[in-house]
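One chain is shown next in structure tokens, namely the form predicted on its own.
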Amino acid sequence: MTNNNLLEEEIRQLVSNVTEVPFEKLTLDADFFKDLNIDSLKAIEIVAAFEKKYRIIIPEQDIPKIRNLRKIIEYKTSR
């Protein structure tokens, strides 16, 4: 398994734990709001958990852009 696959699995598990959405339903491009019915409060919890786990600060203007797993992974790998 590559580092990117491990990172994807790790982030998918983190989002699943925060949102209680089954791991299998969390595809890379499933939109948190449209496809998974995650509300804005849960979305903020996802961002907070991500920031804490990876010791990253996501600027406020970037938060609305993070709408699926792919965007979270891209954010992590670009830092």
Contents of the next structure:
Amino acid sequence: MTNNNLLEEEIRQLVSNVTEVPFEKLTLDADFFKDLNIDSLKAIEIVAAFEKKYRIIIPEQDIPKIRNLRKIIEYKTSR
Amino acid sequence: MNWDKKKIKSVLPHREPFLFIDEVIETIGTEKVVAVKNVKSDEKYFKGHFPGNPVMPGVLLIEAMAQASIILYSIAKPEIAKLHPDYYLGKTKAEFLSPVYPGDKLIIEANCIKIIDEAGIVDTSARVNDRIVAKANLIFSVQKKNE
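Output the form predicted together with the partner chain next; the form predicted on its own has already been displayed.
So here's everything in the complex, that chain up top.
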């Protein structure tokens, strides 16, 4: 497995744990809100869990842009 | 600077007998609030919880910690707080470690994990003297009126 694949699996697991969305349903492009019924409280939990694990602060203005797994992974890899 | 009841009521929508913050004794930027609730012997709920054995209900400890969290939110987001939005407690993970009795002075701490315009995650604790009586992680949403 490449580092990118490992990171993808790690973040997928983190999001799955927080949202209780089954691992297999969390595809890269599934929209958290429209496709997975994740509400705003779960969204802030994802952000807080991500910040804690990777010690990266996600500024408030960036949060609405992070609507799927791909965007979170990109957020991590771009830093 | 300490917050008195007047200032607390300017932020919290709660009123007696459901106001569980008497004073704010410390604030550290937008990171932390320390508040006090003096648990009086004539609090109404002691009549039934329990007759002859008054103990502060755990849900009211959570309520006190949630109210301290709203005060923390109001410091982080003053422009929104002054519009008196609705606050909804959404998720709680709590531990109750020791009973709280009439006459106890509750010291409530609220520490920011993440606060954004529409929601917050706050780690809270309540202690009596040096004894932690409850801890809770609270997640709440904030909605402007008529949203």
